[in-house]
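There is one chain below, alone, in structure tokens, taken in the form predicted on its own.
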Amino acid sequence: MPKEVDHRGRREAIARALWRVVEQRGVTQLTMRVVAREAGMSLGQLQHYFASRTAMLSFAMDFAAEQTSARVQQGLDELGDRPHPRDVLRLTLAEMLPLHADARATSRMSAAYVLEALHDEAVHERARRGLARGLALVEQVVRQAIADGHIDSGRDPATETHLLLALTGFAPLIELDVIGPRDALAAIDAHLDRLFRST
């Protein structure tokens, strides 16, 4: 009888393959053979579940979202029931900066994409899309705080978001060590803290 091959977990391989050549050698060395050798395969097994270099590449920024979804989600529950409101947004915001391992393959790999997004419109309209639902998710937050009285009625939701999504640009001053990351955390409470002043 054929072994059964597990397709999905491959591909999953491939992108932490992906992950770690972007995270320790740069972008520069993301090449398929880089990717297969590093994942201990060869080229042509490799291009059995990737065509391209931005197949592979749309792939593992994909699995790289679902696994930022999975730790926000995972720590959502460990906050309970009825979570407040600034706690849901800390700790996205949080999962968004490369404050432990796993933040900050994904990270990198946010940077190597958006370079890619910058001279590919197929990977640019996919990388629009993935920031522009990232976006009405926090908006979707910060206008149901407002609704519920958590945030000044006065604030304009919008603006508020982009405030919010701002905060993320601490991600390149953490990974060259220009601020710690306890200095961006300071940072982010200190926003929040204005931000739900009134309650």
Given for the second form:
Number of protein chains: 2
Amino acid sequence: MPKEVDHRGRREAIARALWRVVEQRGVTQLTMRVVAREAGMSLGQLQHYFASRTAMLSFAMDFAAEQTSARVQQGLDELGDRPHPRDVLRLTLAEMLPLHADARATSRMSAAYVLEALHDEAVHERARRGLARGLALVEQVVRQAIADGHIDSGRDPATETHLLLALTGFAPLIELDVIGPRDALAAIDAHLDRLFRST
Amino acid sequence: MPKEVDHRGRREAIARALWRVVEQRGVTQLTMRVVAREAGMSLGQLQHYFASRTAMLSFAMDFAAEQTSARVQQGLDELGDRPHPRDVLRLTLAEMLPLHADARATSRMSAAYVLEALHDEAVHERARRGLARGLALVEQVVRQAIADGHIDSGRDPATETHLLLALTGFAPLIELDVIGPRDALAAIDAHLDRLFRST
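Now show me the form predicted together with another copy of the chain; what you just gave was the form predicted on its own.
Let us now look at the entire complex, which starts with that chain.
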């Protein structure tokens, strides 16, 4: 058991090293050799944990998604027992944007992963499934909010979910200093206000 | 003069070769050597046109932005003399999404460029300026639509512009088959309907 835990710990340390490479040097530098050096191990040691670049990248991406979920869950816990669906959606969206160091790392990781997915079927399928799961969770919140009368029943839950997810498009705009974090959050608030004011 | 035109033509051919590399093999393969091979020239010949990878990438990105603008302009011309601002915004947004081969190439190019910008100051500034210009154009349309009574004067033009630009977040969702092109356009239509129905 401790060995298993240690194995997991090493893989997470490698994933964090991979994020640092993406963050500091860019996805073009993302080779197993560079990640091994960043993680302070030999290429052979890295290959003991990940047989291929794709396997390493997939784990790093899954780990990033887990970290994002954990941050959202922690935020939800702080909202108390029965959080308002508007707060749930705002928190979820905000954690998907590069508004603080951890979220920035996972956001950049996601952007790199999408580009990888375009010419790697396995990565594409894994990324698709991860995002589809996220979409289903958001849609569940939207449907429940409609059922509970927080959102007008005339709103189409699928369309509203798609619009909410598309707002992750603020990520590159924030990264490039085209729209400031405060303005992005203000726009998200305006969108949510109208969604929830529609009753 | 013919020599100048030819020079421009060669640079555009290189930019298209670069797009093909991004499209087919991914940004990690984006070296001057690979692009030279794809363009059917030697590395030395490529270096005659672009002194550095960044210079090559910047030209390819500017060219992609020009191509997108040209497609939008062509669409606007087809809309007739005084197009409705809703149609202008829909056309602009649609051309920024990977809905057909040309738009897919420029959309992928943009995504690659954003990742490059994160660790290259010159690319960051160039990408920021390009996007800021796009934002200003959209905001101009929104402000005029408010002035002309097409959009309720209670709407904040900056916030509405930010929300419209954020909807380019559909691009990765379409690329990963999480949201279909038809659903993305339906969501954009729903958003525009509400923006223009607010009067």
